[in-house]
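Have a look below at one chain only, the form predicted alone, in C-alpha cells format.
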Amino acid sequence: MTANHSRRVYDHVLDMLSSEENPTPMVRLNKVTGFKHTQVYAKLEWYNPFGAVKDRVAANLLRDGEERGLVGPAQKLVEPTSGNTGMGLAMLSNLKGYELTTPLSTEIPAEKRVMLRFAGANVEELEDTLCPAPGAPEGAIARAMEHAAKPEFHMLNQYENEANFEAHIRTTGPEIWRQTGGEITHFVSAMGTCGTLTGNGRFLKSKSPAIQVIGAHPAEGHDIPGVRSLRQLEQTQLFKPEEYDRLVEISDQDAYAMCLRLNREEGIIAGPSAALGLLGALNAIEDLPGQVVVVIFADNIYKYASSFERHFPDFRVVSSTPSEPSPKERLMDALLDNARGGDGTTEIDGLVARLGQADAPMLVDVRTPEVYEKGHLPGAINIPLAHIDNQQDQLPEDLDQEIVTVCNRGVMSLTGLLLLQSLGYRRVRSLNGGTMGWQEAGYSVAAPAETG
C-alpha cells in the first residue's frame, strides 16, 4: 500500500512527514485575539510525526547530509540542541541507524532530557542557556564541537546550516502559502535558531513581497525553551533582521498567561513558544479587514510541566512521598539566597568599568581547571570550589580587599562567595551571569597563556 494522504494511511512513519500535500493543520483562533476583522490561524507543529516543527528540520538536515556523502551508515552524529531537534533527530536516527549524542543545557525541562534518552539519544547535560549560547566555551555548542573534530563523528548544525530554514522553504511556506489560498498577509514565529523565521519569511515574500514578516522574542534572562533574547539572537548566523519586518519582545509572564488561555479559551495544547509568538502578532498587527494572520505553534504543553510548575505554583503536585531537606540543607538555601540579594552579587557592566583601576577587584574563578582553560574572564585566577580552603596561598593577605567569584552562570559562585567570607573575607561579591552572561554581553574571554 503506498501512502494515502486523504485517508491517513501510510506504509512508514517517514511518510507522515509534513510536505504541501500532507500539511500540518490550520486552525483559526477565536477567543484570545481581541480583533473584529483580521483572522489570525494557528498552524499546529505537534501534529508532525514525532511532535515538534523541528522535525522538518531534522529531517532536511539529515536529507542534505546524506545527499552531500556527509553522512553515511552506521554514522555518528552530535548535535546540539535545546530539545525537538534533538526528539526529531533522536527518532530519525533510530529509523535510519545513526547515532546520536546530544549536549544540552541543565535548564531544559527535565521532561525533554528524560524523553530525549528515552529515544535512545547519548545526553551530555552541561551549564548553558534554555537554547544553546554560541561561543560559550563550555556550553552545548562547544561540546559537539570537541565531537565533531573526531573523524567518527558528523555535526548537522542547526545553528548555522543553511538546510535549517531551507527546510521551511521546501515544505512549511508552500504549505501555509496553499492553505490560505495565497491570502496571507502576516507570518509570525517566535525565534530560536530562526530557521522557521527566515524560511517562511523567503517563500512568502517570494510569493508576495507585501506579506509582513515578524519575528518574536523572549526578554533578556527568559524561561520559555528553544528561544532567545535579541542579545543572543545577534550572535545567531541565521538570524536575519534585514529580512524581517518586525521584532517583538515579550515577557516571560505575558506569554505564560497567553498559554493558559490558549489552553482553557481555545481548547489548543499549545507550548509556551507559541503563545510567545502569537503575543508578538497581537503587539505587531493592527486589526483591519482582509488581514490573514499565520502564527506558528511550535509543539504542545507536554514537554513543559516543570516550567509551568515554575509559573503556575498553585498547579504544583504534591509528592506521596516528600522529600524535606535536611537542616543543613535549608540553611545553605538560605545563606544562597542571603547572597543574591543586597550586596552580595554585581552584575557584568558594573565590573567592566572597574577592570584596569588601580582599586580593581581580584577575579577569583571557582570552576574547575578543565573548564577554566577553555575561557575565562582577562585576569581571573583559578581556584576550584572543592580548594578554596586548601589553596589560601593565592589568596591576598588583606581579609579587605575586594574579591569576585566567577563561574559559568552566576550559580557556584555563590557558593565561593559564602566560603571565601568563612575564610574572614569582608568584601567578597558575585558575578551575575557568570562568563557566560560575560560573552552574551559582547567581552572576549582568555586562554591560560594570556592570564596576566
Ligand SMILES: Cc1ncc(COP(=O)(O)O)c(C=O)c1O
The other form holds:
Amino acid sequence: MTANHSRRVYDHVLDMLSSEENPTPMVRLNKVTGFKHTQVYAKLEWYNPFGAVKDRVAANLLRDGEERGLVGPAQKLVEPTSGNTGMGLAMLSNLKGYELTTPLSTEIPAEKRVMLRFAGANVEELEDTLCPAPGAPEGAIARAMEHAAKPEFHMLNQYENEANFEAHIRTTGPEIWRQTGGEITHFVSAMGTCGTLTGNGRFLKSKSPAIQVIGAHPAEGHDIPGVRSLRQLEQTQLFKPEEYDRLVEISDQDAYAMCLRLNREEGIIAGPSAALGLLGALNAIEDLPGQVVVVIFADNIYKYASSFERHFPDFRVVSSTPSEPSPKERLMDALLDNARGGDGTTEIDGLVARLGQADAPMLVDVRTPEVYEKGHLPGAINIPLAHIDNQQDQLPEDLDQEIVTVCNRGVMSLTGLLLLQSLGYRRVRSLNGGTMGWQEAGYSVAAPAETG
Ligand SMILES: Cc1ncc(COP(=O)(O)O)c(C=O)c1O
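Form predicted together with this ligand, following the form predicted alone:
Whole complex next, starting from this chain.
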C-alpha cells in the first residue's frame, strides 16, 4: 500500500507528519466561547505523530540541519526543551539513528521527563525555570551550549533557529488557510519560543494582511509548561511583537479553569496551554458575524497529571497500589504525626498576634523559589526543604531562636520542622494552613520585591 491520507493509511510513521494534504483536525468550540456569531475552531495538534505541535518544528529543524550538512549520520544532538520539542526530536532521532541529549528543568512535569527517557533521550535534569532561561548560567540552555561547543555535538537551537517558525510557514499555516477556505479572520496561539505565532502569522498575513494575529502569554511566575511570561518572551529571539496585532496576559487560575471546562463541556482533551490560547482569543475578539478564529491547541492533557494535582487539590490521588511502608517511612510518619499533634504546630491567628513584636518568630518558607516568589508571608525567608542542610548560613546561630516553618498548606512545613529540629533548633513550629490558609483568612502575601 502507499500512503493514503484520505483513508489515513501510511507506509511509515514519517508519512504521518502534518502537511496541507495531511492536516491536523480543526474542531469548532460550541459551548465555552459564549459567542453567537464568531466561530472559534481549535486546531488539535496532538494529532501529530509524537503528540504535539512541536513535532512539526522537530522535523523541520532536522530537515534544515540535514540539508545544510550540519546534521549527519549517527549525529549527536543536544537541545534544551520544555518537553514537547524534545519528544519530537527523540522519536525522530530513533527513526534516523541520531543520539539526543536534552538538558531540562526539574520544574518540567515528571510525566514529560519520564516520557523523554522512555523515548530514548539522555535527559539531564537541572535547576532552571519551567521555560529554560537564556541567561541562567546553570540552566538548560547554558548546559546545552556547553555540549554544543564540543565538535561531536550539534545544537538545533529552537530558540533562535528560523527553521522553527518556518515549520509553520511550510505546514500549519497552509493547512489552516485551506481548512478555513481562506475565511480565517483571527489566528491565536500561546507563546513559548513563538515559532507558532510568528510562522503562522507571517504565512497567513501573506495570504490576507487583514488577518489578526494574537498571542497569549501567562503572568510572571506562572505554572504552565511550554509557554513564557512577557519578560521571558523578551529574551526570545523569535518573539516578534511588531508582527502581532495583540498580546493578552492570562492568569494560571483562569487557564486551568478553562482547561477543565474544555475537557468537561466540549469533550476536548486540551492541555493547559491550549486553554491559555483560547482565553487570549476570548479576551481579544468580539462576537461579530463573519469572524472565523483558529486557536492552536498545542498538546493534550496526558502529560499534565502533576500540574492538575497542584491546581485542583481535590483530584490528588492516593497511590492506588499502596506498598508496605519501609521502617524509614514508618519512622518518618510517626515523627510527622508527633509533630502535627502537641505543640509542634501553630495557628494563623496565633502567629498574626506575634508578628511585629520584638520576640516575633523567624518565618522560614520551605517551598521552591518559584512557588515562594508567587507570594509568601511578609518577612518570610525562603529555604527550600532540599536545601535546609546546605543553607544553614541563613539560619540563626542561636538554637533557641523561635522559628515557624511555612509551606502551601502546612504539610511540607512539618518536614521542615523535623529537619530544623535535627539541626538542633529547639523552638520550631509548623504553620497550620500554610500560605493558602493565610490568604483565605484575609491576610495578604508579599512578592519578592516587597519582602521586609
Ligand atoms: C504545550 C505547549 N504549548 C505551547 C507551546 C508554544 O509554542 P511555541 O514554542 O511555538 O511558541 C509549546 C512549546 O513548546 C508547548 O510545549
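As the structure is a prediction and not an experimental result, all values here were calculated from the model. Residue numbers count along the first chain shown, from 1. Only the largest set of C-alpha atoms that superpose within 1.5 Å between the two forms is called the rigid core.
Superposition of the core reveals a Cα shift of less than 2 Å for residue 205 between the two forms. When two forms of a protein are overlaid on their rigid core, residues whose CA moves 2 Å or more are considered shifted, and residue 427 is one of them between the two forms. After superposition on the rigid core, displacement of the C-alpha of residue 437 between the two forms amounts to 2 Å or more.
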